[in-house]
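Listed next as structure tokens is one chain, alone, in the form predicted on its own.
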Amino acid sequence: MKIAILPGDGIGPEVTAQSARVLRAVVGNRVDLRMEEAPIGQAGVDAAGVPLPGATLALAQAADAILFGAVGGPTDELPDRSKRPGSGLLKLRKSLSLFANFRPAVLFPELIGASTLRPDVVAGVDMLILRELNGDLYFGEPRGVHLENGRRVGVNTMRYSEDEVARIAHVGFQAARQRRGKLCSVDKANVLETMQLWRDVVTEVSREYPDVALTHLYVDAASMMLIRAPKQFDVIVTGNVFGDILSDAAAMLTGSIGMLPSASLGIGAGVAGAKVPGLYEPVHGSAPDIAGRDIANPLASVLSAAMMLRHSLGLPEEALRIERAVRAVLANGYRTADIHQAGTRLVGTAEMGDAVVKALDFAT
């Protein structure tokens, strides 16, 4: 199996080297998995001068899952958009036409002293917030910065066609029927036409899931609800832009964003239909003020890799055992800065893999 590693910028490489350690000692002999990394981000400016160079979109579209660690840094503000180490990460999602955006968050109860909200509110936290990816503010044209009457103006623009929304609601219908069988869809109908559209298009294809209990929310309602009752949660579907915003706020629930996996899955990823490579990355960003100090949380980045194993691998138990083993390390004690509380271990990014990898061997 090929596995495109693109650890990028920051703090990404330091958490990648710990969870493709992770995969690899989960594995061991019994699948041969081919591990060849390729620069991205900043680090593909640095590497070919643009943030997606082709060879690494080449080894992306012919791998079988890609791991992906952080973009980001001191030109994140540059004018040239297509310099920005961000703007790799989007072309790459759009290339592959990764449009589900899967971010579970899920309280460990190890870490319930570690979110900032009450024990009462956070106890059994188990949400999937699952973000479109390809349209929305994000793609939409037109764009930019022009000049009215000797004053700029900004325009970006918020679309989305019938199909696109169609697309995401039926992933996210079928995952609620994995789960606990609720979908809450989160738009702002009451004030853009696009989200009119949006609620309109997941309430008709809703009548293909009469087992899964449909409600909607506007986005300011679910922001404040997230946080003033976040266990009646199971599944949120939600555009780019508002999936975004949500998915980080929810981080606070876990205790950390360093603890929040995702898996970006298109067609044929996870997703029925023609095969193409899920992209597995940490919700975190780069973090360049932390870079290279060893103090990163890795365990998002970890957990990512069991989402890999589990939709584009076809591993479900060597995935479990990593979840295992994230748990084990956690009951005991290991802690990194971000989660660190008084009477746990404080440890550093590399030591907290080794600990990971230890525990895989009691987590059966």
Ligand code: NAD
Given for the second form:
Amino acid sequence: MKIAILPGDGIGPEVTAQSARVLRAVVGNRVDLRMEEAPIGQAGVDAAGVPLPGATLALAQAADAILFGAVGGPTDELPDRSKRPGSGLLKLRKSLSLFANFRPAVLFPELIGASTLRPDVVAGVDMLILRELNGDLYFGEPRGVHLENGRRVGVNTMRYSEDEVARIAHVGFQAARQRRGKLCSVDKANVLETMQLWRDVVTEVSREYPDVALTHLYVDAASMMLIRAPKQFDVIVTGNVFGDILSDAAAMLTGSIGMLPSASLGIGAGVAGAKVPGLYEPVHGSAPDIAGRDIANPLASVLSAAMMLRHSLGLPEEALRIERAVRAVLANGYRTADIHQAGTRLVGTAEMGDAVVKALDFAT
Ligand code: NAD
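Hand over the structure of the form predicted in complex with nicotinamide-adenine-dinucleotide (NAD); the form predicted on its own is what we had up.
Next comes the full complex, this chain leading.
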């Protein structure tokens, strides 16, 4: 199996080094994993002049799955958008038609005190935020800043076609079926025509899934509910922009953004043997404020590797072993700085990786 490793920038290489180790360790000699690394983001610009070098895209396209770190840094705001590190990731997702972004937010019981919310509010949180990834304001045309009567005017376009909404809705209903059978669609249908279309299409698709209980929430109400009563959510399906924002909020329910994995899947989403490689990445960014200091939490990346084993490589037992090993190290008190509390053992990025690798032996 071919895995493209794209560490990127900032803490990306630090956390990806640990998840790649864990992947190797969990499959051992049973599976021939061929990992090949390539630059993306600022690292792509430094190596080949662009955030997504042709060789990196070719490696990703030929892989069975992609393990991605994070991109971004001081050149985020360059006037030439095509040179910004983040454009490399957007282009990669778009080139592979990765339209379904799975962001599970699960609170490990051991981290109940790490959340900024009250334990009784967050205990038992286990939700999946499914974010559409190929449309919406991030890709809609026209876009840009132009002059109108001598003043600058900025324009972005919220755009979804009915087939784009239907395909993510199907993924949402199927995911809900494999969980607790509840799907909440989040939109802003009261104000935005695009979001009224979203709601209409999700409702139409729901007729094919009578066994799934569908509800709708406006995004403002959903953001309030996420903080007030998060346990009510099973699967949330939403557009690119709302999903981007809500999933960071959901991260804080679990204690730290350093704990949240994600998977971006394309045609055949969620099915092992899908026609395009899945992209697996932590939800967090390149965290320049802590980069190069061996203090980043690698567990979001490690848990992303577990998702890869389950969704792209058809190795669910190995996925479970990683997840059990993560629980074991947390239960044994290992904590990186972002989740550290009095009475637990403060460890660095590499030491946390060591602990997970060791715990794999017992997590059968
Ligand atoms: P960020 O996620 O990088 O960091 C937000 C905060 O969380 C920071 O205080 C950071 O130190 C902390 N944090 C993040 N990951 C952590 C981890 N694993 N362990 C411990 N603490 C962690 O978001 P930001 O600060 O808004 O953005 C920083 C850069 O990352 C920017 O260049 C941005 O464009 C980029 N970014 C990239 C991605 C991606 O590659 N998918 C996603 C978001 C942001």
